[in-house]
Structure formats: C-alpha cells, structure tokens
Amino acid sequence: MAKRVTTKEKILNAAEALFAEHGFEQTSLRQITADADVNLASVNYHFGSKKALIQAVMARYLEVLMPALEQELVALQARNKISTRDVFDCFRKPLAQLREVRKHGPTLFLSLLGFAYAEIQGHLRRYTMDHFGHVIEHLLAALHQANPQLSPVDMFWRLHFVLGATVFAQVSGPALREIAAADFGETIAADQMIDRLIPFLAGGVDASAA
C-alpha cells in the first residue's frame, strides 16, 4: 500500500522544485499550490508564511547534510596531515547522501543554496548560523589545518570565493551545460560538474597569497 502524500509534503516538493529553478522571490505561492494541486491558502495554514516555507524547504536538506558533514570534518581533523583537497572531499559523501531525501537532492540543494545567497535573505543566513554554525567552525578549522600558512582573514575570503564559484556554477548550471553541449558536443551530467569544480577550488585555496 502506497503511503498517502500529505498536503504539507506536496507543498514542500512542489516548492523546492520551483525554488531551485527560478529562485525564492520569483516563485509565487500560486505557482506552488497549482503545481502541488492544493489550495492556495494551505501554505499559510501549514507553514504560516512564505518565509517559513522557504526555511522548511532548506531545513529538510540542512538537517541531513550538516551532521554528516560535521562527522566527516571531525574525522579528518583527527589526522596528522591534511590537504585542502581533503577538506573539499569531505563534502562529497554528505552531498551524495542527499539523494536519499530526494532523487536529485544534491543538485536541488546546491541550487537552493545559490538562490538563498543571491537573494540575501537575512532570515535564512540567521537560521543556518543559529543551527549549524558549529559546522562552519569545523570547516574553517580543517582548512586552517590544511593551510597553516594562510592568515584567518585570507582563509575567510577564499572560503567565500569557494562558495561563490560553487553556488554560481550550480545556479547557472543548466544554462552552462546547454552551452557546453552545443559548443563542445559534450554532455556533462550535473553530478560530474563537482569533479571539475573541486580541483579548481583546491587550486585556488592553495595558491600563495598576493
């Protein structure tokens, strides 16, 4: 017997797909409820507001990703010698694990993350920092361990450059893959992009300071 899909779940699923494709602000509750085949008012009934819905969509992924990432980072930091590449490789398994919460979880989540940052929505940043700030601490510590020659402020900036390249690549991913396919005849799956990305990021972080 198939488990009945609740209205709340139908809303979350439709919302995340639309958010990942068009961004948060540019997706209306009417689009979401039409796709989910539920009543418009049910969003406010079940979530209270659009802002709360956005948070709920993100939370579904963050609550899976962050503990897994923390575990990887703690294990890595126990080792003696670690490289930048090691640190970024810590993201692979937790990201892949998002496939369990949703079929295209990794891709969806990174797109959502991209839009969350592009539209600077304070409530999302605050939510992330309040709930998972300690994971970011671990990440910074691991990166410092891998690159003790870099000052904390240097590392701070490079980490955000990393984030920028990642989320941007993800958000414009569909368009870019289309162009790449047209220009190079090479079709690149969304999952393969991270294989191209990680060497780039590690090379950037490892570069000697100016």
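Complement to the form predicted together with the DNA: the form predicted on its own:
What comes next is one chain alone, with no partners or other molecules.
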C-alpha cells in the first residue's frame, strides 16, 4: 500500500518544485497552496511563515548533505597533503546521496542553492550557520590547509567567485547542455555537470594572484 502523503509533505513538495523552477521571491504562498491543494491556514499552521517554509524545504537536503560532507572533510583533513581538487571532490558522494531525498535531488538542491545565493536569502545563511556552521568551518579549514598561501580575504573572494560560477552553471545548465549537444555532440545529464564544474572551480581557487 502506498504511503499516504501528509498535508505538510504536500506543502513541502509543492514549494520545492516551485522554488526550484521560479525562485523564492517569484513564488507566492498562493501558488504553493494551489499546487498543494491546501488552504493558506495549513501553511501557517505547519510553518508559520514563508521564510520558515523555505528553510524547511532546504533542510530536507541539508540534513542529508551536511553530515555526509562533514564525514568526507574530516577524513580528508587527516591527510598530510591535500589539494583544492580533493576538497571539492568531497562534495561528490554527499551530493549523490541527495537522490535519497528526491530522484533528481542533486539538481534540485543546486537550483535551490542558486536562487538562495542570487536572491540574497540572508535568513537561509543564518539558518545554515546556526545548524551546520561546524561543517562550514571544516570546509574553510580544509581549503586553507590546501592553500596556505592565500590570505583570508583572498579566500573570501575566491569562494564567492566559486559560488557565482556554480550558480551560473546551474541556472544556465539546460541551455549549456543543449549547446554542448548541438555543437559538440556531447550528451550530458544535469547531475553530470558537477564533473565539468569541479576541475574549473579548483583551478580558480588555486590560481596565482595577478
């Protein structure tokens, strides 16, 4: 017998699909309630606010991704010598595990992350740091271990350029895949774009200062 979908899950599923396609700012609670076939009172009862709903949508992914990423980073930091590529490769398995959340979990999560960054959802940053700040600290420590020559301010700028490139690759992914197929005969799935992206990101962080 199929598991009954609760009202809360209906709201989360509808919100996730709309957020991933249109972004957080362009998605209204009215759209979410219409797609979920619930009333606004149900959203207020289960989540209280749109910000809390956004956080709950992201939490489904972060609660799977972050513990797995922490495990990868801790194991990596135990090595004497590591590279930036090693650090970014730590994301591969945790991202793949997001398929446990949804069939296209990695792609959906990166789309949500892109909108969160592009739309400056400050409350999500605070939520992430409050709940998973220790994992971010491991990530920064590993990157500094791999790049001791970079100052904190240099690392700040390069990590934000990394985020910018990741957001662009995700938002423009469908168009880029179509061009790659039409011009170069390369067929690549959305989830495989990470294989193209990671070497580029690592190279950017490693680049010598001008």
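Heads up, when I say rigid core I mean the largest set of C-alphas that superpose within 1.5 Å between the two forms. Numbering follows the first chain given and starts at 1. All values derive from a computational prediction rather than experimental measurement.
Positional change of P67 between the two forms stays under 2 Å at the C-alpha, relative to the superposed core. Superposition on the rigid core between the two forms places the CA atom of A180 2 Å or more away from its counterpart.
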